[in-house]
Amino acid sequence: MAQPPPPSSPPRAQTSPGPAKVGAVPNRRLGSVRGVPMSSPPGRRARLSSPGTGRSSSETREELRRRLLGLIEGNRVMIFSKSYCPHSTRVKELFSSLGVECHILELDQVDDGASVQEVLSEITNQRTVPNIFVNKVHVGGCEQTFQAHQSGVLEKLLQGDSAYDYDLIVIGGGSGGLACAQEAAVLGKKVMVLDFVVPSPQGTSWGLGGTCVNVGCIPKKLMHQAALLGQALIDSRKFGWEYNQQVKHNWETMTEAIQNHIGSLNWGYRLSLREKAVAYVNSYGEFVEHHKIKATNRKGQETCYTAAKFVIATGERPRYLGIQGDKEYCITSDDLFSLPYCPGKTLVVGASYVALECAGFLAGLGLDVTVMVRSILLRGFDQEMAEKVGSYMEQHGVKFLRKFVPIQQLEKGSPGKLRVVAESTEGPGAVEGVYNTVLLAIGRDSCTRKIGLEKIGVKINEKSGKIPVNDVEQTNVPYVYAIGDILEGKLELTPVAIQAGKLLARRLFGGRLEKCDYVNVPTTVFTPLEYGCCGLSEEKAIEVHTKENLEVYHTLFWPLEWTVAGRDNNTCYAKIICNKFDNERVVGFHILGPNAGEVTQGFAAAMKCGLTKQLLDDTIGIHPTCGEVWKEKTFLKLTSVDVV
């Protein structure tokens, strides 16, 4: 930010060089409400009229943020500048050489310079001088003008010629990279997509969508009910439903028929780029220069496109062992949901949502499944309510190896079986098993890597992969920005890529300001008994909030349905949490029980807008269901009295 000059020294300002900005766009539709239009030839300065007095900050501020984009639409070259920056005076130099008339705003001789360059921030995120742009696309500063005088760039601007290819490029065609591009077609920018799924080493691939719909939550999902349909049918005679033949689950059925489904569901986001004119690139994208990507197809035939603003969208893909044979013999999540045959006895290695839920369904579906766990179950999630859902599998026929790794290799045996020795994690001690399939959930891992990003300076973390992004997810090249699993620091959820993704392109094409909120997101995880969860848990509370200052309401609670099948009285669990000290606002929401997702997801809503205890009992519930739960007079604090 150039700074005013010392009254005895020669005037000075400082930069920030960085990569090119070029095509940063303002808001188009306010383009209509014009600043005060200026004509200043180049080297003399335009005067920003300022706004009345006696109005509020905020309308003042959007007012001027009028006007300043009322200036940039309004004019060919609009140079914000401070008449004492070297920088500013370079970039003046430059456009009288070449003959083109320019405006041009001092800001240190406004009476709103310093709102003026604040504002000018919030566009383009930029907060050094000079500012230009060129026929409404933002060039930068001093260092990228130049660049793009050099590459060409800023000749075809002033022709009023697109500099690039697209106005947007998106990397990675999951859930929340589709919902950016179609939004961003929406606002008329053309757009283009890139998706390409390199192969697992099983040699498993899948069409457009992400992992979300071809091997992660829609295929889970339905494996689940495949599940839960088995533990109905042994209900179903307690409501006196006779069946007399033998009932047996054929997995190639149900494979065939989810797979079917999600055939329809990559065909449909095909057709859904198509009707908004997004273009879709089945090929590998990776940076090569600054603006530029090279995009590789199957056949290996590479072609380089540019754009103006990228957004990575790559998603994760899981992680495995490293130890020998495990590539080899090993399947994950990316494999299990087209897998040709069944699985047999499994051997689920890991402690994620993945792995319970994989764990979960496959035990109910008759198979004889252990889970190896290193260390604690569902890390990151409530751990009393962890270690509910896998008291609960244990009691319905899950195995667990508790503190131990797999070790040395693993063998094939017999046609069809894998040998496994693992160790403990505690000491001196190995078991051994044999297992048809060995099924590896023990993380993901983010594609980030191998995309070229090093060659344009985006940073990533090291050792995670993950990349960093401000709170409008920018990395830190300015033209580039991230959503999705890629990101440090933030959830790994399908529905938060879908918001986030949504709300970047209107903040990028349409001139809106809301940003993704990524706190008290619900998610559940669709184990045998599912358990749904808001906010805090109890461990994240303790560390923010402090434990004397929080409250927990709990309880046990017997479905309705459970009663007559006679199944467990003792299992279904709920649990609030609360800061008493603000009104007993509810800052964690967990339930395990049937539907726990279909009860959260109104809870959610509710902490999205304040959710107190008091909100809770004055709340008639439905009855019967298991989301009145919490009027239950067994709803106790935590303090005060356990649930027995």
Partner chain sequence: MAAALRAPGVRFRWRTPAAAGGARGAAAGRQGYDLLVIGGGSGGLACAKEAAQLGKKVAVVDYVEPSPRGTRWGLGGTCVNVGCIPKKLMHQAALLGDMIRDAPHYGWEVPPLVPHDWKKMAEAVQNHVKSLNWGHRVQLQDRKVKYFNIRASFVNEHTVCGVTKDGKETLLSAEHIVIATGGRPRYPTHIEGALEYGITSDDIFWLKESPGKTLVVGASYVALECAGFLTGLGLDATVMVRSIPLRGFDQQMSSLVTEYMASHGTRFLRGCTPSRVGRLPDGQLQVIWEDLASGKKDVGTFDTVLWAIETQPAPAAQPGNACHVFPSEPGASRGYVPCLLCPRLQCGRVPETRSLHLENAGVNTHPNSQKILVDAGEATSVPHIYAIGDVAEGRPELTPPAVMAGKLLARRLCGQSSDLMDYDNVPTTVFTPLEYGCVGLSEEEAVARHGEEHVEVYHAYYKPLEFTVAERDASQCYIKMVCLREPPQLVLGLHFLGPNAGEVTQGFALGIKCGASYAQVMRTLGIHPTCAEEVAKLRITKRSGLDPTVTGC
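Treat the numbers as computed from the prediction; the structure is a model and nothing was measured. Positions refer to the first chain, counted from 1. What we label the rigid core is the largest C-alpha set whose atoms superpose within 1.5 Å from one form to the other. Compared with the form predicted together with its partner chain:
N470 is not among the residues whose C-alpha shifts by 2 Å or more between the two forms once the rigid core is aligned; its shift stays under 2 Å.
Residue displacement note: N135 has its CA displaced by at least 2 Å between the two forms (rigid core superposed). Taking the rigid core as fixed, one finds a CA shift for D111 of 2 Å or more between the two forms.
Alternative state: the form predicted together with its partner chain, after the form predicted on its own:
Just the single chain follows, nothing else.
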């Protein structure tokens, strides 16, 4: 368990500062763990073989890592080299000509040279030698060192810590970026956040805080709550509350209240950055050269800033269809939450969770809503659950057009009306419809193509625009890190980005080792019937563990609150997927019902602690709640057997 020690635990604090990343807080205690003399003359060889040969390899490795970091921290210039390597020789000659003393470790002349090289590549993402550090900053190989020399950066680095304007610049002021920046600032670093919201094609723009706060989780959940209250109003009559008139919903009132709340959150973030002395610049950041970024503000004024490290946290923006009229007439989730007028009859294109959530609350607010789906609902989620989410929505008035994609241009009809023509994905046949609003929710694109990543050589996946990183969120350019929605193969969730950002800052500047754990991350889709899950979908579980090794337990349930309200019986559903040959360990948890998010959270914590079916059976329920459904009756899932 690589857990951070409690702040008041001196024994660990003494032994753990070693792993501080390059450029970390100068930690004077490091001297005690360094294995090599500090002021070796140039060319002096050092042996790095670990004294504790009998220990497990991971421990030895950790020890080695500490020693290496000790070397990097303790020497003004540290060169990892090989004695026969001509590039290494060139670098040594360069420093020699500058009259700078270097500490050199010849990897071919120590016993554990191969391990050193491996650990170095972990630390720097660079496998080759020479590998050069100046004043704890990783400069790179031979070529980069000479480049740095030519641009004057090397001299600055040699002069000390003031080589760059900032220790860290975070590009993107969303949940992840802000968490990272604040944590780094708390650890005593000089930090800047660049945040700039490019207005949507409809002209919508917003404040600090990123997608979650402005056009994501927060307004979405609040509008979902508004829709739930609509349902509560209907229920309340059954519970004795008396009013006769048909209750109407006022979109403007709701939107204003929600936008006010968001405004207060934006302001809160500004204050919080100021309190922690993080520089906030409302400008668009773009890399211009190594360690240097150009910030362009709303008025087009440009300023350049340099930093030792960068974190890219630019997030994503909604995708457009790429057909005529889409940007002109359609809106996306970027626009919906601050729409100054009620959207009226709405077509939602897409079947992502964003699409279903929006369609759900719009219908809940009493609007006529149609969802146009190309293929499946909620791709990546458990498909049985996804279908149930969809069928509940369908029963509650949302229309679905399956296997259709809009193909023709969207024409503006009579004022405020849009005509949409769509054709079937399964052969001929087209449908036509007239809507007041067309909301696109077909996916999101990473904001990585226009931030100058090519200038410094940060690789992105050309197709998806996502940035591949290693397990410490480091890109192929060692001083550039990335977190949040733009990561390739990672989860697009606020809490994940926040956790990744915080832990990254702690690793970079706080001497911690803990990595972000992307396994068993719980999530909830706030559709009219909420869907919470943690762990594997049934499909994925079968893929990973094979069907024979799995046992699926499931049950339908009827929340007590729904009984008197006369709401649907046999609709809420829960299932767990267990690995038969691992003590029936729970590998997937899925629940469809009211407050699914609240229910799922604790189960996720239990899964972190190795929840098994047996433990689930042994735990006493809380009566009457939805969380206790497991205690009622859980049936083995067999094909074509109905559950009661």
